[in-house]
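Only one chain is given next, in structure tokens, and it is the form predicted alone.
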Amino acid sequence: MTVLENASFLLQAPGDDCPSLERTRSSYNPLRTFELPKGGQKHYQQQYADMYFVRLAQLKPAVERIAEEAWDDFEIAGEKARRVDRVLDVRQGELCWVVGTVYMDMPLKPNILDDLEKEHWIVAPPPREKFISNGQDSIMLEDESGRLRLAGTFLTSRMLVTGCIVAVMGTENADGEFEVIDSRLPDLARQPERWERDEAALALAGRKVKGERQPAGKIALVSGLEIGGKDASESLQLELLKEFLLGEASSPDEQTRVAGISRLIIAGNSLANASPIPSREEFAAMKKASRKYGYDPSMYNASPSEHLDAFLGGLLPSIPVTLLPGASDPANVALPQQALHPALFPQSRSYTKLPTEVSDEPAWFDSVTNPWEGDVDGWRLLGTGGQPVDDVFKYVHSDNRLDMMESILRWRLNAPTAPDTLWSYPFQDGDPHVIKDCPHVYFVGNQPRFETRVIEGTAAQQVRLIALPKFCETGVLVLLHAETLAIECVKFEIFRKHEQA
């Protein structure tokens, strides 16, 4: 419904006889998976070859159990798939079967010393769409015995990059590359029932289990917000945003309508980068540059926080907000990305946990992480600003997002390309990419356009796959009904005077 559809409603005088609505309540019950060490607990002193050989040994298992089930009465001329333990076990002539974590080896990957060199460089060279070259890209499999190379028409249908644990079967060939004539993949992970964990927690509290429930309403999906503080219009797309969502510039029954969005969810990229990092030619220039007292605006601007912060404060006292940070947003560049910090929001930090506060109730404004996973209305979410969907993307010919959302699930990483391509912390005692439980929903912002998809494991899982675009580019707001996981989508677009021309 638009707003010329809305006009008989809203040019109106006031009446008495408005309805009095109440938000729908929405179930809560966040999970704390990436959040890192505190303090000195946190360090960077461990190797990330750890990382590779930990979440190897997480999930071998499960790959082992679906490959043993797939060829375990598989025959070549009479001869029998036997499994290897290791790659450097591999023998040439023999069929079997072996466990390894995939590496691509491609020339035009990124490379520390290339960083390195371009300090030297007059102009550096534009960033890669793709990591992919012709003939030159090769495929590895890896534990930590050694490193086996993959070869076969076999893998051109198989959608791979590095970090991926998979199973191979084939034979080593003359050239002492693996001919690969088979594969299986981790697969989609356990699915929780819904309401399982709230209903557990509640058991293990001694409460009762709650037997019929209110039915729940909407969660509200939004991503690439990218406040800047320069664009009037970005303004205007804002408010129109908000006040969709407080039911301000609705009809009556637009209103009741959306007074059962329960929850909004920020997927990434609230903020614009307003203030690029500087060169170390230019980091120099100004410290050579007269110091200046008080604030200065080339140094810092505080317009984008602020002006996130007074959109967040407006919205608050009505629904509550689940927010992740992103790739421009003033949060760690490794992934996991910790929440933003309560000091970015003067108005609307009334709304979240005190530090010193010990309670598990989540708060109203809950700043999270990214990745980030919780239960909303008893479903089990799971989310990410984008990062690791958009290095998959390097890896890969497909143009597809929901392929690569697909895959990731079913590699059962979040952060396959981690720490490879994709910076991230060095986990030593375990893997936390690592999914361990399906998700219902699985949400990814930042993306080209809005797609979304259902998926189906072999043990009856079933995921939705939502793809959010940028809601500065297309002003799509998504709203998932908590009920049966339909998808709704609200776009709100602006005249601008170069349209009209």
Contents of the next structure:
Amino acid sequence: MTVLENASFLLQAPGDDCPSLERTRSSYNPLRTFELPKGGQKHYQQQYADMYFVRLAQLKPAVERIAEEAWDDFEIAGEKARRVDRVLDVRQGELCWVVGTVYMDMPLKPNILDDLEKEHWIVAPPPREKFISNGQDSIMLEDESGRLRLAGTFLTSRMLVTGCIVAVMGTENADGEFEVIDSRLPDLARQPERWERDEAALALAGRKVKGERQPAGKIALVSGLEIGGKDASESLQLELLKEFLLGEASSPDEQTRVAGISRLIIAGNSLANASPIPSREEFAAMKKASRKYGYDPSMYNASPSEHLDAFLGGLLPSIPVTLLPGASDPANVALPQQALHPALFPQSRSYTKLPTEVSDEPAWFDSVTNPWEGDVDGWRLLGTGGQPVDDVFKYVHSDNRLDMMESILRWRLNAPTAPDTLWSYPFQDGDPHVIKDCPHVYFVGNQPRFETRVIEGTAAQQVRLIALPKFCETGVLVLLHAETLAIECVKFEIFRKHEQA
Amino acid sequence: MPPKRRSAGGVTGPAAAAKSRAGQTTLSFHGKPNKVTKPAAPSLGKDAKPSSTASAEKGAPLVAPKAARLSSGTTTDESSVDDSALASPVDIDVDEEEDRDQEDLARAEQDESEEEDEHDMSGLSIETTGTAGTTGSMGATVAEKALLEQARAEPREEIEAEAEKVSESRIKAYWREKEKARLAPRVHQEGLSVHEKVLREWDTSGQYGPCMGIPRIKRWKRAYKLNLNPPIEVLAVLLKEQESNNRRAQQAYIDVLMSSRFND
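Right, the form predicted alone is done; let's see the coordinates for the form predicted together with its partner chain.
Following is the full complex, with the preceding chain placed first.
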């Protein structure tokens, strides 16, 4: 709890000599990597095999290069490891290395047959947090030619999920399994320089590259506002957040600090899942109860989205906002989730771009896709609403979310478990989930705790990982200093005098 | 099969369809699509490739015996073809009509009216190999239409120009090399042309990805973009098949079998 050291500013008579502060400008250049074509141009005739093939084809060269560097002069008992083209070309007793996609065969993975079982048994099995079984999970390496079961204790030291591309070295043993001695990941991709895209665009346009740039401010990151949930005190927390960001809530020195916040990024779950899809039994009961035929408009409660709209509408005149959809938001279920439609925000709509407008200038209020990639103040940011990390969490032994985020960057896959256990659009031409440029900041929303770390790569890449907690639970707002990539946390708490027992 | 969805703002009915067709024709005053006078020779090299008309098919002679076909059994929709003679989408419909007549499908009329409905961008109608039932054929048409919409005309690249230069003898030499690589000759391929054999080999080459759910040419271009070095002779064969309007060759053979109307 902050104690106001100098509370005299509250005890003054109103004066005219307060300086009006101006907010730092945010330099913003988003990428459209995850935008899908609209309407009838989205095709669903293709199968997911195309997506896996394209993913392997995109990442195989990088992994092969790393594996060659590592294992070129590797020798065991006089035998050199040689590269094998296809997964099925490994020979027994021969030391070789091969690149493929990992497939984890887990018997406890959610299965469509469980839904059918529900019809026969009265009680559905309780939902599991993790789908790993002890000892029954097997790891396989897959390729266009086939699958190869991997064995050996080396694999337990590595975090692997279905869909990663790895190079493994070892030999086939008598059981027909591939005993792994060593493995390599694609590791972090090439990291662009700060301002690289903006300078390239300027150079292409024939203008002089800017030598001096304005000192950048701070980027505010928040996630999990969950408006429309059951808790009524959330509205007070939101008001506090709004007042803080607008500079209305604090002393003049705090206000000068807040004037440095140049952009707010909301990373998912702005609306709570207040009206989930009813199960079959509930739906039957509802149908019997209501005598109206067809769509019953009284069932829709518009107040959560109105509340979000009012919140954003209050912020937008002062600060630009980037809004990512999340798992509980009214966007599509499959990744990549498309932007929340401006129709949801009648007040804030005037700050967005018209859908028919085809200009390159990003809007003040940018409703973007989940996952999202963009340049803010020169730094490349990559962020998601949390679904990929939550899904990886279910299939690994570890509990460390930052480790999973680091692995995601090292696998170069934004959503490694898509499309296996995470819904995804069946990409055919290229998998946009493959991380082509390593970001400077990777933020993931809706995680249980606030955590942060800086990871490094072999080519002097440095990435700041930020796991954002849910605002409705923890009240944490993260400020990222754009000049130094340092983190500052602001916590909003409401003093509850009478705690519930 | 789920009922076919109308495209957003799609037109319904033959009259409205004719109006929309007339309104949507994109004219380009260069290239093949507007040669009304006589059937154009198939290969006109680089200069004849249309670059702007979205409705133009890649390299296909769109004016293939149009006049003759107009008199053959047509639907009421076809009668408006005379009016919009320069409408290249309609030409393809006419070709389509011809192909379908040749294949003795009685669904011509129904498919025509369907295709009018979904006429927004692609003038490319699809040979229906859908199932015998009404909804079945509609579903199959949608599927194949979607597939081929994906492989619609895009700006020509140099690689296609290069593939145009590949001669028939080079293709035959390529195929001979392939056959020499095997110990025994391929069986059950006696009745196939070299083109068809090359294309089937292309389908079953797994290193370029799965062959189902994607048109052959799109698969080739994807493999090329991913630097997998697909053989240029295959692209040459595909372009040649496209020019001779062989719609069967656009899809992988296995794909055609799996979506055949006799499959239930």
